[in-house]
Every structure is written in structure tokens, then in C-alpha cells.
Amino acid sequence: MLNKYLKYILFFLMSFVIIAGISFPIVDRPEAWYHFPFIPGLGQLAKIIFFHVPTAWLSVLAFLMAMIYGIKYLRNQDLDDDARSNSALQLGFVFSILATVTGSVWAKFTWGAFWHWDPRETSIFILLLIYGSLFALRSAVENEEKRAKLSAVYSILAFLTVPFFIFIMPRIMTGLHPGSANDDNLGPVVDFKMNSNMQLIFYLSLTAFTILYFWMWRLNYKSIIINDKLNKKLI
């Protein structure tokens, strides 16, 4: 009953952040409460953040739990933590995917080109690589045991620098985007330039994403388990 409520809260507020995200109005001064302030910059741009940046949380918070799941299974050594796991290294690696499209295509209208090698661009390209080996590592390895050790390994070492590419490389390099070190525009966009409703639509969306993200992991968790149990069976 509960997964029923969530799916129509779930359905609810991706609607509504669609909506809103794209047909809400940018204007110079907000007036009414489904106004956005406009953003020097950025003006109608600013609408991708609503996509965005609820893509690049969800493969910050995938990654986190592919580690969290590989250190529970070296600790019981149950197949089904890697199962959850890998369910988690999936989704992590299509949502930065989806945060390197998304990023690309404000980069092409904002700064002239769909890519600049920026300090966040280049961090995301190189956590890419970095999961992207670890795939590879699991195709190359056919035992399920020795395969879930090393994935377990290797994802929490892989998980210590996302902080840093994420976090930390961004504000610390000279770049492009808000938040770099060179940045005179008082920081981060949305700390400093959104107004309450705008505020508000933004964390509706991560919250919408995140409820979003659970869903699929769970549903992708399951299909693994099934498909695992039709390769033991045709085997």
C-alpha cells in the first residue's frame, strides 16, 4: 500500500516539476508566486538547473550507496548486497550520464560550445572513466564470488574520490561554472540567485528525483536477482 502512495507521489510531483520547469515564466521582477527571477547570464537557461543538478545528486547518492552495499557484503558476503550494489553503480552511471548531457546542453547555450574541459566537466568525465572500468572489471570476472569482492573493492575506493570531484576540484581550479575560484558572482547559483518560489521548485525536484532514483533501484535490484537466477537455471 505504501510503494502504491509513493508511486502516486512520485507521479504527482514529476509532473508538477515539469510543468513548472519548463512553462514557468522568467521574469525581471517576480510578482506573482509562479514567477522565476531572472538570472543575468543565464535568463530562460536557468530552467535546466531544475534537471540538472537533481541528475548529478542522484549519481553522488548512487555511488554512496554502491560503496555502502560493497562494504556490507565483505562484511557478510551476501550475493545480495552486490546485486544491490551493482543495481546502484547502474543507475549512478546513466544519472551522470544524464548530468553530462544536461550540462553540455547549458554549456553549448551559456558559454558557445558543448564542451570546454571546465574543472566540472573534466571531474565528471574522469568519474565516468573511473565506473566505467569498473564494468569492465565485471564482465572480465565469470566467478560471482571473486566478481562481488573485487566490485566491493573497487567501488569503495572509487566512491573516496567522488568528493573530491565533485566537491572540492570545482571550487578550488578557475572555471566556468558558479562556484569556482574565480567566480565574482557571489557563488553558487542556487545559494544566492533564486528566489522562494524558484527555491521551492528546485527542492521539490530533488525530491522528486530522489524518490525517483529509489524506485529504480529497487525495480533494477529485482530484474538483477531475476536475471541471475534464469543464468543459474540455464547453466
The other form holds:
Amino acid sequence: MLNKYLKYILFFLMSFVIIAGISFPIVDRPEAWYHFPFIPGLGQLAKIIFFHVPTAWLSVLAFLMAMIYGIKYLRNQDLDDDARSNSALQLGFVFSILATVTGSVWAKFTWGAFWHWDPRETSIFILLLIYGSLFALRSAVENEEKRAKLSAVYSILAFLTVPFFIFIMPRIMTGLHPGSANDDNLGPVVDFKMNSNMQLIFYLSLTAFTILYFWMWRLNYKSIIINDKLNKKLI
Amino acid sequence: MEGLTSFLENNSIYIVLIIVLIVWGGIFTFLTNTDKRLKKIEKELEAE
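Since the structure above is the form predicted on its own, I would like to see how the form predicted together with its partner chain looks, so please show that one next.
So here's everything in the complex, that chain up top.
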């Protein structure tokens, strides 16, 4: 389901990211290539960026792909495109739940409680509601083509809210999450407080998670398509 | 529970470990679902 070499690359990249992300030391003055800088107020907790941010990124990517395949379905009326869109939706939902849960565990130890209704938490909660109702919609419609059409239109409309909830609202409002309007890092943590080694591991992590996403997406949509075809044949 | 919380506060690297495990758990759950679907397909193919 995935190019053989890409699988090997994924295996080594992800192993490296997990090992480096957990074990590379955080020091006050980074000198060696494997040193991470000390970020005041975060310390070791800064390492969450290698695992929490990629899950959030994958949910955006998945919802974007759900929209793209939704549009494709509306153009070609090909039910395979609906399966691809559905597969991306499921993955997007899984990864936004993961981003929420990992973020809330982190919040317990940085902000003091699991849930704060911080702008970032509120916006991901609303996104989960929006996409959760899409699954309710899908399971409520019996007719395949009607379901595919409704789901495609809904996924386009739902994705229109994603840039606002993920990228804009948490940045223009004051909050606790890094990157909020009152964050004194003067912008996303990514650019300012990370040194080049931390950025390298961060982008490697994004790459590894993206390859993993494509693998999971293909496995999922192919099994959905085969399942649908088989069901039709049996009827 | 309090002992655990204070242990984690002092050794925050384990929180990162917990987070990695949560992500792995999510991926694993997703894969089990796909696996279930494939098993169902296999059974239907055998029944044919």
C-alpha cells in the first residue's frame, strides 16, 4: 500500500524522531549538534512539540484532503472518491482527538488543569463537534449517492471553518497556548525559541507523521472501497 | 495519585513519554479498526 523504500524511510525516521525527541538533552547554552535550548517555563515539556504539533498538522491535512476528494466526488460522481474523502475524515478526527488529549495532558502539568477553555482548546472542541456531526450525518443517510453528496458538501463547508479555528482565532485572542496574542515569544514558538537542531527534529517529525498519514489513509480507503464493492456484489 | 502527580512534575520527561504512548494508542486503535474491516472482507470472500 506504500512504496517499499518509503516504508523503510518511515520506520527509521520515526524511530529517530522518538529517540531524539525524548532523549536529547536540554541545556542552557546549546553547543553540540544534539543540544536543545532551554525554554523558560517549559523545560523538558517543550519536547511535546515533536509529537503534539504533528497530530494537529495531520488533522488539518486530513480535513483538507477530505475537502479535495469531496470536490472530486461532486465533479465525477465516483464513489471511490467518496471513500477517499471518508477515509481522510476518519483520520482527521482521530488525529484531532489525539491532539486534544495530548494537549490536555500537557496542560495539566503546565497550566495546572486538564481543561481551561483556552481559545486553542475551545476552537479544537468546536472543530470536533463540527466533524463529529458529519459522521452522524453519514450514518443517518441510507442511500449511497445521497450520502456521498451530502458528505462532500458538508466537508467543503466544514473545511472553510478550519483555517479560522486552527490558525486565526487562537492567534488573535489572548490565551495560554504558545502562539497566542499575548505570548511574549512574539509569535509561534517554532521560529523564535527553537534552535536549528530542535527545528530539524521538528520538521523530520512532521515528515515522518505525514508519511505515516498517507500510509494509514491508503490502507483505510482501499479497505473501504473493497468492502463496498463486495457488499454490492453480494446483494 | 498525588504522589504520581508530584513525581511527574519533577520528572517531566515522563509526560512526553505518556504523550508518545497516547499517540501510539490512537494509531493502534485506528489500525485495529482497519484490521477488523479486512477480516470481515476475508470472511465474506470465503463464504462465497
